[in-house]
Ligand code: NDP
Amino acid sequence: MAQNFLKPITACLGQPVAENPTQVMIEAAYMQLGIDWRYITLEVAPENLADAVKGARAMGFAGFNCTIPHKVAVIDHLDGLGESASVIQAVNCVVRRGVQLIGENTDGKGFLEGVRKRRNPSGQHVVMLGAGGAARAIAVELALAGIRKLTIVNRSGERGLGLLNLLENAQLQLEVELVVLDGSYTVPSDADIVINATSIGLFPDVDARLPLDLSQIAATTLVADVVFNPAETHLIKDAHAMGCEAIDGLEMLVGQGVIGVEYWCGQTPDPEVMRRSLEEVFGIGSGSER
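Structural coordinates of the indicated chain alone, per the form predicted on its own:
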């Protein structure tokens, strides 16, 4: 009987990536789907990104994820962009289509799915900390979903203005406010959704705290953190202490991962299987923490 030892390869490119559990989640999805695919985690320095993409192209990767710090820089090395990535100008998922590598963005879609499970974002006032690749994706998807106002809170005025201009140039119908952070930001009581779209608090810097004052936050506010390691960040703990509902970073990770698998192999994995694989990695529910 003929055997085929050539397995379709997908990957994660970033730096640092040692703390990134995407491989566990995606391979659990492949196993659940019954397909013999592989997913590998690769440390790629910014100066080596062009060579890494060439290597993925030459070795026939079915696709790959891009994480910090490559979500914007990778665009220069691709053959084209999907609709959302073109608007956002950031890529987290690259898909091989024929001989071309096409950049997509699943971050915002994955995040929006978690919000919609809890409420309709239309007409909401969103406060978001950050203006990088993940923040761009989330902002665009929330704007397309009809939020009323977005307050961007960021230390870099230049980067914050870049996101503001992106939203205005895309002619998305919402009010956008930029707060250049110098010290701490007090979340207003009229904020419906509060999001940390930065990497502050990501392992190993788990003790780092966001410059957010939640003293005036309403108990009806939905709080979300994109940081997935640890799953229960200081922001998530503080939100629960204030009586707020919260979305942890694992939920966004799973949401965008489902879409990525669909792009790569055309099949939809079970998100619960993917979530459980991550919970096992982080010992959630077992009394242990990383």
Given for the second form:
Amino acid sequence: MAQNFLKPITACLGQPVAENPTQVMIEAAYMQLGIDWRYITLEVAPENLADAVKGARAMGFAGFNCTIPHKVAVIDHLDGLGESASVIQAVNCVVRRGVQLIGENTDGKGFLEGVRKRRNPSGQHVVMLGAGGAARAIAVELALAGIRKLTIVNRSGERGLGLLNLLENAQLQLEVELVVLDGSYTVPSDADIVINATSIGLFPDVDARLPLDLSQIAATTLVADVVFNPAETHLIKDAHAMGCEAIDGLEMLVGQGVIGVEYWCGQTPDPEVMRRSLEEVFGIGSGSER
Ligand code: NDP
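Having seen the form predicted on its own, can you show the form predicted in complex with this ligand?
Starting with the chain above, the whole complex follows.
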């Protein structure tokens, strides 16, 4: 039988991208699925993004992730957007469908997967710290999933208002409240889900504390952090100490990776295998988190 040395290619485009661990997680998924696909990490400067997408198209990439600073700029070079990417106006996962390159946003979907494993988001009151890219993706996906109320807590009023307007303009059926931070915010006792969607606590500032007072929340409150390095942030530790269930940032990272692989290959990888590959990279368990 003739041999086939052509391997389906997927990639991550970003700058700086050298410390992005996605390749490890996706290649672990391909290996676990037993498929001979490749995932390559590519440093692409903003002025080269158009050529990079043209190249991906010409070379028949099955798809690629986009990270900082390309999540918004890439839209101009694509043929269409999925529903949430179109509301968020940011793309982190491009999928080749026929001859078209379609932009999807899997950040919020990956996060939502973690929530759904634990409870139905419909009708919940969510308090979310942050209004940047990750927060926007999470907010839109939670709104599409039918949460009742979203309290956005953000340091910059302008950015907070931007997210509030985005949700209102998309005519999503939920109550949205904006709290502009002035010192610390006391999370109300009726919060069902509390999320840190900021970079506070991200390596190397691992001891930075969130401007949130959690003393009023119930033990039934679900707590989540987008920060994945370290995976066990102060928020995650505090949540566990209060008897709350918690979703760490690694779970979101793996969740969006699972959806990306499904989009590209049509197969569902084992999230545990993907998580373990990341834990190895971050030295979790050996006490050498970086
Ligand atoms: P952005 O720069 O778009 O947004 C940053 C957010 O954090 C803003 O709301 C900003 O507030 C807030 N913030 C940052 N520092 C402070 C501070 N000292 N005090 C108060 N607020 C602060 O970043 P992203 O949304 O893209 O990323 C946020 C985090 O999410 C990062 O750590 C990233 O690694 C993580 N992430 C994790 C993913 C996962 O899969 N687990 C996926 C995507 C992102 P302000 O508006 O006032 O500046």
